[in-house]
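Only one chain is shown below, in structure tokens, and it's the form predicted on its own.
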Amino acid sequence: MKVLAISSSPRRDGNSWTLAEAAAKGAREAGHEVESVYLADFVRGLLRDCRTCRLSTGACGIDDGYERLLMDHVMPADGLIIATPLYWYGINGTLKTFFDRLFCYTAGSSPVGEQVSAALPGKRIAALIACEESYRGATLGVEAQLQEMTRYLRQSLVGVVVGVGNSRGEVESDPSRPLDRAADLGRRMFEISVTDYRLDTERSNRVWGSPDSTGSWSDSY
């Protein structure tokens, strides 16, 4: 599978990126095509009026590196590895923009609007995290935010993983061990069971399958 690791803080080494790099790694151990980007270089013009900024063409007019990045690398993904700092209990502004400007690239005004909308669906979506307050409800905002955006876009957000820390590399000494929880998550998220059933989803009783002749465990999915 081919794996997009973007790390959405402007600073390069931090935390958030030394996350996204853990979970990078176990998607490579898992066998996938990996490849990691840092979001600053691409996304730099925030979401305008597209009444008054599109060209002639009905094409973005934002001159960044966002349809390049849009085009040749998430859109070609299988799975997208997604890490963000925690900016006032909200996600990273540069990651909110790109989800953002995703507008300007599936609306039916849009030269590529079906080819983007028909490309996004299905991605499989590992967010990571990084925080310095170990509050639980500080990071709620960002997970429910993600789950929406996901669903929204008929994506399986398949995990989230968050690291504390708030200088460079910190993140490290977290004794939750969240590089091993990420590195984890990269490493299975195509196999990570993802449901989310409606009154009228067909399922078993069954969560995890039924027992084998050998006694394992069989997926039902």
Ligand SMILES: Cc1cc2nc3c(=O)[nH]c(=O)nc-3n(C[C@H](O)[C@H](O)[C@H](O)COP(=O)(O)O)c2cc1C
Second form
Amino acid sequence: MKVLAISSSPRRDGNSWTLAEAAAKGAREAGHEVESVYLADFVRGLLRDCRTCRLSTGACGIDDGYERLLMDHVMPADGLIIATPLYWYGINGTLKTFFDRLFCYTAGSSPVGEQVSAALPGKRIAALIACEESYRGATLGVEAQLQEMTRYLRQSLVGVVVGVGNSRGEVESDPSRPLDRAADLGRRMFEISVTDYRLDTERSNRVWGSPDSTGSWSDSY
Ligand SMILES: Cc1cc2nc3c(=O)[nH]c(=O)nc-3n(C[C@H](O)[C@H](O)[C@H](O)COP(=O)(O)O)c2cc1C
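Switching from the form predicted on its own: structure of the form predicted together with this ligand?
Next comes the full complex, this chain leading.
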């Protein structure tokens, strides 16, 4: 499988990058083809008013590397490792801009709208968050946003690893071993079972299977 690891922090050698590289290493160990990028190398301009900004062809008029990132790196990937520092209890601005500007490329007026909209669903997303505070609530907003964005894009959020650290690379000293957890997430990102049941979802009473795993939920719970 093809995996793209995106680090969205402006700090190149920071904690997000350290987490992203740990997950990338895990994915490589599992035999996947992994490429790593700094988001800031591609995304420079904020979303503007498309009505005044888009070119006469309907294409996005912001002249930076966004289109190259999307078409050449994001679209061909089967899975994305997305690392962000926690900024003001949210994802960082460059990553938010990456998502904001997807609008310009999935809009009906975009010459590549159909192509981009068809390429985004089905990807597996592994999220990594670097932050200073260990308080559980600090990252809940980011997890909820990523969950909703991936649901909207028909992607699977396969896991979220939070690493606590502040100075560059300090996440390595987090006793909860986020680098190991990130590597494990990267290693298993195409195997992780992501379920989202409804009341009427047909299923066995066991999650992981066993010789007697044929019982229905209702008669053996
Ligand atoms: C603008 C800014 C806002 C931040 N906001 C938070 C925050 O709300 N909560 C928190 O725990 N850490 C916050 N931090 C700390 C970073 O999340 C933390 O230092 C992180 O490890 C940085 O990751 P990086 O090395 O990849 O840039 C903030 C840092 C900056 C620069």
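Bear in mind that the values here come from a model prediction, so they are computed numbers and not experimental data. Positions refer to the first chain, counted from 1. Between two forms, the rigid core is defined as the largest C-alpha subset superposing within 1.5 Å.
S.K.: Quick one: once the rigid core is lined up, does R12 have its C-alpha move by 2 Å or more between the two forms?
M.R.: No.
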